[in-house]
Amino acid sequence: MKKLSPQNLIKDFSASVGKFKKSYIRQEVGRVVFSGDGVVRIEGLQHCKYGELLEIDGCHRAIAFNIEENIIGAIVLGEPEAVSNGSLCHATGEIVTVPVGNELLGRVVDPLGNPLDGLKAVKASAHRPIESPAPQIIDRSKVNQPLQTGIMAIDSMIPIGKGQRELILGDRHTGKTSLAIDTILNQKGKDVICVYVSIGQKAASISSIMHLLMEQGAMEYTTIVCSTASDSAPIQYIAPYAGCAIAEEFMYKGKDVLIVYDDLTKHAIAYRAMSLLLKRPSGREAYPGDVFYIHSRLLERTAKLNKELGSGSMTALPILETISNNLSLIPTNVISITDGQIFLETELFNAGVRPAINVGLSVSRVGSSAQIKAMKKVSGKLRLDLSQYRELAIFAQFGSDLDDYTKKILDYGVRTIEMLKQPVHSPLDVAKQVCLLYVTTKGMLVDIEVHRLSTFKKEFLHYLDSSHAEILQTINSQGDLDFEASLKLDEAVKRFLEFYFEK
């Protein structure tokens, strides 16, 4: 019989304790001391980190946004009224993630990955944090592959390359969103995945965009990340970062991605609202001092990766709204971050020049390195000629007598602008753009009245499709307009003009 002694009792007790598993988790718990307008203030979380995901009452989520000595300021993801004073809160040790992968193609989701299209929940195979570091310089390669927008004025004079950040800005109702949607439509069949991020837009506008993309067959390769005007400021704030995380997943898998942020003005306004509620010190135009950083850390994630990382790319088209063409704090900030801008003017829009692109103020810092050889040949002098035309058109308004050379430049400029006009949601193939610019820059349209040029474009493109498809195929396959192809194009134009003037 085992002798009962203090040592044996201790051994038996230790052995029995070792058989039990620990059923408790040590956790730091805080308490909400203020809740209002999507912002909460929490005390008791001494070891919380900036940007950490918090859980309130086991069912509500928030992001730590302000780290003070004794108080944590957080933004609530979801209904702001759902959190009340006295609610218990704990830090999860994670950051906000969003579902990513092919399962999101053709879907409309909110910034947290919840479906908004009435379909089943997204069962994604992977999740990605909405905040991640931008690729380093050594991980990037040159931006030299064109991303065709299908808009002749942009592809010829303001070319966009894969991995570029091209800002679209202008006043309200000047066609900013239409430019971005046309670019998405033009990616059909080009193996480019598109992500459209709506920030604070009307739900009706997003619905019309979704139906347009569905009608055109573009939703097959597109994901819409939607935060409407009725959503809280925190949801609008995280929307572009969530969309960027979805696009990054495809980029790191070697895919080419186009992402549209519509628009970053409302994103900055949402950030300002949260910052003021959290009593951060305000600066110029009441924006906090780090408003530049929230956009730079977003847009710097856009890149063209090198071969070692799969050669994927993410091209960003951020949109900004100006007031009376005034470049205030946010537009000037984003202009300094991006690789160029497309400036849309109300005066041109009202004058019937659509897309209403001001060529003089618009620029692409990638330049002709993001163009095919054929486009370089036909658009080399186009920008200079249009600038010269606009300068002379100002003096022509005074009604003074003009010499023949000036009249020739003005006439050429009017015809060029007419040829660059393009109906909304009807992007053009790059080969057709090259052919139209070829007949324009070669001065072959002198005898056609200006008001008949729009009809001429339609009929000429139809003629090329039906009778000279080999010219378009050569330009698309080789990316060049060689001597033989240019001779064939000259002959095709000559025959078409003979037929056109016989009518």
Given for the second form:
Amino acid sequence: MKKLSPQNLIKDFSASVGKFKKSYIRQEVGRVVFSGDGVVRIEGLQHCKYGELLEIDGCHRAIAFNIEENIIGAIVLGEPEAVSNGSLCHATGEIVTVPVGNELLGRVVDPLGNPLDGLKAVKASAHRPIESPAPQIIDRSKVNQPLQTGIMAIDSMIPIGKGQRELILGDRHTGKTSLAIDTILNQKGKDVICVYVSIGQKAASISSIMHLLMEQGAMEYTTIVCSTASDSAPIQYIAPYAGCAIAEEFMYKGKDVLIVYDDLTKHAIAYRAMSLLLKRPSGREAYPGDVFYIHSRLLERTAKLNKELGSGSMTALPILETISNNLSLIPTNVISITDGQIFLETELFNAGVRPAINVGLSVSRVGSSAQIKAMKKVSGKLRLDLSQYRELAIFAQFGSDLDDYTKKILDYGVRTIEMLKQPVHSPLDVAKQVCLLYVTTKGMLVDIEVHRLSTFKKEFLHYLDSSHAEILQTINSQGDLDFEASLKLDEAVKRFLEFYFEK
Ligand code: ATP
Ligand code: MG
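Moving on from the form predicted on its own, please list the structure of the form predicted together with adenosine-5'-triphosphate.
And the full complex, kicking off with our chain again.
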């Protein structure tokens, strides 16, 4: 046997180095010099790039976030406490990816693609980087197809098109999440894939959303990307980008996708926490100077692609929470990025106007060109009528002597508002919305007391379903309410009202 001496050991070592010399790759190794609150500082990685994925001790992952002269600031994905000072670290040359594809439908995953629904790991056929450039202008086509939300007030006055970004904003508890979830429910059978991204929500709320989607059969076409309030700031920060990557894969495959970011206020707060820990200079409201960019680069990835790229689309509904209806830094930023906003108000919500949409402050900058003809016909004057009503209603509070014209407008307005109310999680088919708006805008409801309108609505829809399904079919197939169909609808309404008043 060979003697175990230092000389022999050195000989063996040089022989083995000789053997592996050709395949030996030189790699930079850094060392963690500070670790705390999900943030690490690393020395020795001279060639690391911004946004690069780093591996710490071979098992933890981090993203390079601050590139300074001799030190890298990085955010740790996963358990931040697991990384300690002195840990070794190397740059992988890649950026974070998530599993994408059909395997994700019906699943609840974290922003790294790990399952949270108690089922097996996602066996995805492909992965996609969470950050990717937005489609160029030349890659895009016009937004000209409607994305029906099923909510009458939105589809009639603030219509959303496929490929549009429409912000939902309002104070706490004003029905923001409900609007987005109802829109997901309404996509059933419409060949639209949905991605719901939760950022910093309570785990209990996400669980109830998941159960609701399952009960209504909407999970089949939906993926939930979930980061809860108890997750670290970096995980909350990457959640919308991960959700966007999942949606993007479907969009580039030619599908229509709807993505909900619930909510971007918490996303900005997570980003602020990370930036402050990394000692970046802070600006207005303690946000770092580039806070606009985190939302603009995310929302720019929303698009309607042109024919050459498969005509897929991604429609985004970002949600923001305001405080006392105040438009602070983040809402003003996101309003300027999106193509319109739906403003929800606590006063309206408490007054029983639900969904609590303030029509005067809400706009859709591109969606109206995507509305179906029938809807355009019945909703053309609605906005104007309602604003006229609101103006007169304020003056009418002061005096009792009202002329007939004012009374007529007030009677009509109050009925219109009543008809636009809609209970939660009961989206309406567009043809039914058209019929309801038709009877409203034609002034056919003036003889019905306001408090009876909600039952009237239910009974009328039931009557249409059972006795005049052909009218609904015509509207759905042609997308128009032509002269013949409107005559039929007139006749149907007349008969129904006769029967209704007889009762
Ligand atoms: P948060 O700020 O907590 O996220 P939110 O603005 O997302 O709240 P939701 O959670 O959607 O609001 O709704 C708050 C409550 O209002 C829920 O209990 C919901 O059932 C109720 N609600 C929402 N929309 C309607 C509606 N159209 N009709 C009746 N109730 C509604
Ligand atoms: Mg909510």
